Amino acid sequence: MSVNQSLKPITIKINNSGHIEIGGCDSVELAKKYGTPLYVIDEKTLRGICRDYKEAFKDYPNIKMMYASKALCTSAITRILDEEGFGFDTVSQGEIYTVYKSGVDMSKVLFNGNNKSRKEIELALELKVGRFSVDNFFEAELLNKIAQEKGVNADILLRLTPGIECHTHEYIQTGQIDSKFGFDLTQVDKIVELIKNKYKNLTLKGVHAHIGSQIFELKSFSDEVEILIEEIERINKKFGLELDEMNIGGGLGVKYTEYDCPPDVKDLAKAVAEAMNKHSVKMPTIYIEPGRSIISTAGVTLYTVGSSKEVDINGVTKRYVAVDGGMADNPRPSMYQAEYVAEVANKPNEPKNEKVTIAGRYCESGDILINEIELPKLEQGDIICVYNTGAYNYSMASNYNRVEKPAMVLVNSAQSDIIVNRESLDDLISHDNIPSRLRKE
């Protein structure tokens, strides 16, 4: 079983104090030391899934592992992924700068995104990122112009929309024709002609697609690979090119609840290999860009229980229990109706004899983290541990209600280290400015 099929980090256990332990660290003590809400990343789980991917694809000679940085991008996470031999799929100058300052070989970095600015393109060229994934006609023209001004050449992939609709939330589908991303297949010849005949500072290396996120159906990946390899063959034959790179994106699902059954990474590798073997052409270099399936299971979030209330709904009592975080540190339930599993970190072995709804502390009725979960009787001060929060929680966090963003700690072998500092009140106002005419004398 690969790590992405686990609901919890691989180091989770109940210690002698009767508390949930992660990475050899007592979660209740972590909450006391660092405060809550607190993002916790288990290093062994993170490295474990990286090695699952490398092991699964070891028989394919031309594979390049790329981490989709948007899932969680911090300097420490970047260092770990770099040590594990991964490159980086980036979608902003902030992500590019983070991996650069972390000491990454920038030839292992790809710059993706549907509306790259001039400033971002200039930085990417300056730092010598390895590949640009060109998303549209406007970008191709702009990138060529900037590269020409700088007297450099940009190696590119064409991002395509292969027309594959995955059975996932509509907001995280990206491979269907009706998408803001990429060239549809009817536009490919036009952009290839422009690159070949006009955009002399662009070198076309291959094609790129990303069909969605939280995908459980391996056939979606098989279909994608077949479409991309056929398109490479067609382009090479029609235009006399030798494209030999194919980026199939990421999107493999993870286990958020007991009802989720994501595929094993080995099965993904098998599906990709079988789709490739249907073609007799020279095998291209394959890039794969897992993000969620790399970091999600490694993360948990700790909260402290505060207020509670009960309401009577047609004779049925419903209990709300509020924690000290919510939609600002995890917007996924509000955005995607995402579901999570949680336990009470300080009493995980007590009977789960109460059904409660875990509410956030923000001023929105929709700020509900988990609707109706069975837990032990909750009291003020209890520590709630929510599983599988490594991906898109910190990345999508906000300062809604002017609340400080949480800290993040990395745990491994009973050691905990801060990798993102908790924001202070002064951090919140550090970019504010009061015009002189409004200042008090």
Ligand code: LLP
Second form
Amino acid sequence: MSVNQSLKPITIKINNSGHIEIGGCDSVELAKKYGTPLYVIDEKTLRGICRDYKEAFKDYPNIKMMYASKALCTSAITRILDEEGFGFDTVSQGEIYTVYKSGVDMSKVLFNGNNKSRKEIELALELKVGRFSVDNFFEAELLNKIAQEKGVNADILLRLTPGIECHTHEYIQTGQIDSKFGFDLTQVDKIVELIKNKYKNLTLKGVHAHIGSQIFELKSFSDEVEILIEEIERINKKFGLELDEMNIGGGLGVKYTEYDCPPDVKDLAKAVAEAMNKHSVKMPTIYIEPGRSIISTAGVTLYTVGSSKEVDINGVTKRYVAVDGGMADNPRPSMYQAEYVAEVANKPNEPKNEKVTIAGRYCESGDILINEIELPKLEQGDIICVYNTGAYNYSMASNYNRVEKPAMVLVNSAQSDIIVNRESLDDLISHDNIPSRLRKE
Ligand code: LLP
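Could you present the same protein in the form predicted in complex with the named molecule, rather than the form predicted on its own shown above?
Every component of the complex follows; first up is the chain already shown.
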């Protein structure tokens, strides 16, 4: 079983105090020491999935693992991924800068995105990122122009839309034809011709696709590999090129609830190999860009229980219990109807005999973290531990309602270290400016 198939971090257990322990740390103590809401990242789980990926793909001669940093991009997380030998898929100058400042060899970085600005392209060229994934005609022209001005060359992949519809939430599907991302297959010849004949500062290395996120069906990946390899063969033949790089994106799912059955990373590697073996071409360099499956399982969020309310719905009592976080630290339930599992960190062994709805603290009816979950009877001050919050939680967090973003700690072998400081009230106003005519003397 690979780590992405686990509902909880691999170090989770119940300790002698009867509390949930993660990375050897008592979660109730973590909540006390650092406050809540608190993002907790378990280093062993994170390194475990990195090793699962490396092991699964070890027979590939040319495999490049790139962590999709959009899932969670902080300096300490970047350091761990770098130590594990991963490169980085980045989509903004903020991600590029974070990775750069963490000491990463920038040739291992790919810059991706459907509307890269001049400023971002300039920075990426100055820092010498290894690959640009060129998304559209406008970008190809702009990138070539800026590279020309700087007298440098950019090595590129072409982002393609392979026309694959996979079964996941509509908002996180990206490979279908009606998508804002990439060139559709009818546009490929035109862009290759432009690169070959006009864009002299671009060197085409290969193709790139990403078909979606939270995918459970391996067939979607093998279909994608086949389409990409056929496209490489076709382009090489038609244009006399020697493209030999194929980036298959990310997308492998994780287990948010007992009902989710994501595939083992080994089976993903097998599916990719089988699809490749149907073709007699020289094995290209394969890039794989997982985000969620790398970091999701390693993360939990701790919240403190506050108010509660009971409503009578046609004679049935429904209990809402509010916690001190919600849609600003985890927007996924309200954005994608995402489901999560939670336990009570200070009394995980007590019988789960109450059905409750865990509500957030934000001023919106839709701010519900978990709808109807069976938990021990909740009281004010209890600590709730929500699982699988490592990916797309902090990275999509906001300051809605002018609430400070939570802190993040890294736990390992009974040690806990702050890797993101909790925002302060002064942080919240630090970017504000009052024009002099409005200032109060
Ligand atoms: N590569 C590319 C080009 C991508 O666009 C993405 C994700 C990935 C790799 C990583 O995919 P992953 O392995 O994480 O599935 N905010 C949404 C997910 C959006 C994913 C966008 N692209 C969510 O919370 O579910």
